[in-house]
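Heads up, the chain below is alone and in the form predicted alone; it's given as structure tokens.
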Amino acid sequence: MKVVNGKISALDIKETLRYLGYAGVKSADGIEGLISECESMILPSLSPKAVYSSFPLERGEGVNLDLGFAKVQSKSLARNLEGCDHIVLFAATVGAGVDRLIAKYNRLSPARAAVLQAMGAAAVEQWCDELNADIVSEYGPARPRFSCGYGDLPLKLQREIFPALQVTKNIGVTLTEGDFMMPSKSVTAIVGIKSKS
């Protein structure tokens, strides 16, 4: 098992944008002071951490997968796991900061929460790619990641994914009733790594 820090200095504007709906416009007019602003309140407070591990993989009948952490019935992660022999099970986040800036701006000023929002969801998908790359450097070559709630994966699936990273230990996530993580601005997700043969 494997624990990270990271670091971001500056954010995808592009992504922010698209989590904003300007997705495809090549200037937001009106909004490039406002994101200006917000990235340099978010960059601060951005913690970037993620633990990772990997697993056996092996397929049973159908749609059965035996991840070496959980069982599961998945047809949408059985078709992404096609040709891999074992697995990357990761968590990440960019931690707390996000959610309290957020929370402070939804009273403050909405439109402000919106960008912070955005940056803050665009933050984790870089740290995400970030790592991403970092697996597939030293593990070879990879399937796109797959988390809980894409397809037919159930988001019950975080129950198992906490305990097999100690993530809450690890990481400082914990999980909602509703198998929600917090820090909101966190993500855990199972990559394949292709068969060598």
The other form holds:
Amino acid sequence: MKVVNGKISALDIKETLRYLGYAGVKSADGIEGLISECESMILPSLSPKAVYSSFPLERGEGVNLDLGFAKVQSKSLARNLEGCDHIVLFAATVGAGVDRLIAKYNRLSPARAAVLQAMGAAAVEQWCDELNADIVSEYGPARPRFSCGYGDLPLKLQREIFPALQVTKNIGVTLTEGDFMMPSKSVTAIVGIKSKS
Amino acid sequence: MNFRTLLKNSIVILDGAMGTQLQKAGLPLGELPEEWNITRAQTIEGIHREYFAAGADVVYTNTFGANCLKFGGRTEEVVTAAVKCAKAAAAEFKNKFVALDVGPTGKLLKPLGDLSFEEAVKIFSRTITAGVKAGADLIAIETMNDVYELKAAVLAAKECGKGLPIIATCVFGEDMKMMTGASPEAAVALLEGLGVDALGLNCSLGPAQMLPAVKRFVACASVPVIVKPNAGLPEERGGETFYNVSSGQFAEDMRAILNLGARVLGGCCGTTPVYIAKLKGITEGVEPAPVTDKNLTCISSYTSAVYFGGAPVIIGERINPTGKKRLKQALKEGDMAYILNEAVTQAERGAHVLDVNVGLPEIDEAAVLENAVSEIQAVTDLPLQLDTSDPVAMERAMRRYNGKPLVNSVSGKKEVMDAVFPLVKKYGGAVIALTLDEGGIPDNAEGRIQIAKNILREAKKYGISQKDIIFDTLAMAVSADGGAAVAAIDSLRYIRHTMGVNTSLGVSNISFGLPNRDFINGTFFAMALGAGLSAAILNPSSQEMIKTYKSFCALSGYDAGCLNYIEYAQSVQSAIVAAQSATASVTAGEKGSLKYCVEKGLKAEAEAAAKELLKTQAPLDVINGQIIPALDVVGQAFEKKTLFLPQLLMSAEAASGAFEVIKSAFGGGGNSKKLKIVIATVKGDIHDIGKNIVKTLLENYGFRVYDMGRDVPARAIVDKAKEVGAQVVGLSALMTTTVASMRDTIALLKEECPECRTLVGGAVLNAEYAEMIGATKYAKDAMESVRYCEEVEKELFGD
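Show the same protein again, this time as the form predicted together with the partner chain rather than the form predicted alone.
So here's everything in the complex, that chain up top.
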């Protein structure tokens, strides 16, 4: 198990615009001021942290998978993990500061709330990309990361991911009754590491 | 010997990690460690024994996660078994203690998460009650990431701990903040206010990395400081997790921490009995650093502490309905947005603390104050001054407040002291004390000083030290009594300099009944600052006051290089220029028109334009002639996808700003439509940005919207719909799991309000799904919600 801290010094604004519904529009015409204001608010509030650990992967009958920390039935994950003999499980977050900012502007300015929400989502994805790249360089070529709720992989699996990585203790992320993560700009994912053979 | 004696006289050694030892003993992944208190009691007892033998004076029971969220009805059994294991080990030694370990709930508290403060207190209370009954010697709250949860745990320990010692430690990152943002000073302020026996940090970092934060703890804490670090950071090698600081290195690094003055030492994740034995070794023969009272007067928010006695503290006075028509209206209507804007504006203008007073005869003050405190804390991290004369409201607000509050106020009246001091003792807080008593306000300094002394004497009986008292020597109208200013200033000077107690004044009362009040206020403020005023309750938007404040700080050595003064003086210049150009742009034809400003989402300009228009036009003409047409242009562009959500919202905000101007000038709700809409995010769902967007737009279009917030039970929504006679109920759900709550809400509505239409939206819904759960209408975005409500308005009320 490894706990890491990161730093995000700039955001991919195109991603933010995509989350805001700017289909096919690449520039922030008319909202440049809003975007740069929100960016300058959000950057100091980001506190990227992650924890990850590798686990052996065993395949059972059909779509039965033993992930080392939990057993699960999932057709989509089984397909994703084809050609892999172990996995790296990670949990990542950009921290509670973003949620505080969103909560603040959710009360004061819906425009800023919407942009901050999109930026927070873009930020945690950016942090996951960075982490994923580190995992690949440490463990070797990997399949695209896969999270609970994708395809038929149940959200309930979060209940087993959290103790396996001691997510709350290590990076402060908690689960709500509905199995959503708080701070909300957090991600857990399974990265299948391709077999060497 | 009891634990408090040990703590007072010695360096205290705590144990090391439990989890690390359990894994070594073969605890399988996925099994709850606390189960072993019952199934492998010998193993648990053995681990405790090893720590005692290694030199620990105190072991923590194996109850880190032993709460009712994880163990339900078995909580008591698990906790009792855990205490029994530790006590059995302790019985073999002399002078060893068993601490009931209380870890975090694993949930985040509202407003960031979904656990309410009172639920958290209940969860902790249950574990603590069981542990105390089983015979624990003290309560150790640990690994807290969030000061709010920490407060809930300490309160539970005070309420159910039967007077046992309480020690508490928090998790700090290398940025020297807790996960939810608290600084070491804020954590210390909160914990000392609540009266814990020792406090400090644990987990997350190794001892060397903890050093800078430990320094800050030791500098401001007046009780022993605890340091319980990890054996460095976890790393993985060949599938095995290990921590990267050896036992020898750990002990060496802990020596530096000991030298800083920390007195209660142990280990967290990755440490073993070997680490603790070596730690014990470095303390042999070392005298503990003395614990000194730092004598700091301080309050805190959930992120930071504010100290009194250095640079004067500005307490923003604007959230107080006395003499403020618009605020009274907002309070009566439950319009929190107005209050939140006042909070943010005062913070921007340089207030360090915000006074919150919502006392109006026609409202439920306790409920409104409690809610206002949570809401204001969601938009600002300034500490709050809870201002009420109702002890019930004061208690609820102090309990709910996230941090150590300032309380306004107590006085020399026996009845008031009897009501307020027990609250200050229980919840922690600093309190403003007015120098008046049953005999009224003495007209001279001597009388006021005498009352101050009486108040200090009475506070002492409750164990409240003078550092938590701030005297307000009462600025009375100088127009009625020529000696008013002198009496206030003279008593202030004596209290501050001779008695050594901090002071505060509600400055502007002095000019009551006089013209151009700012003239008098500014000079009086300067006199008071010169006499030793520690804090002033004033309007931070008053240039006269801020001018005096900034100048005073520069002249008194509180502003190194006069940098703050220079920045302020220059900003005043540029503000004047900006105001002139804003006025110019308003008059500049088409570009300055209200319609243009709303279309382009220029809020400040829209407000200025609305003000200008209202000089010549009726409010309804301004709304129908300018605002609504602008919103329509933007709405249509959004529907055609030539313009996107942020621009739609910027326009909506500009329109809201213009509406606010109209409201302030003419009162009334500004609702041009008759339709009443109740709106909520359903039970179980805490996503409310989409719902808030819909609300803003509906209000822009003149609908009366009753916003019930998020995570709202079906019953509450239906009751509200009945109460206000709503024709439409808007429901939002963002998760597949909460669509069920939406369906239940719709079913209950159909049963009890069959006439009411339901409008639903949210990421997981579509038209078919909406039909399946019985909704009247699915709207794909905020504009479609507006269009639908317009249709219903037309159908029910005509054009």
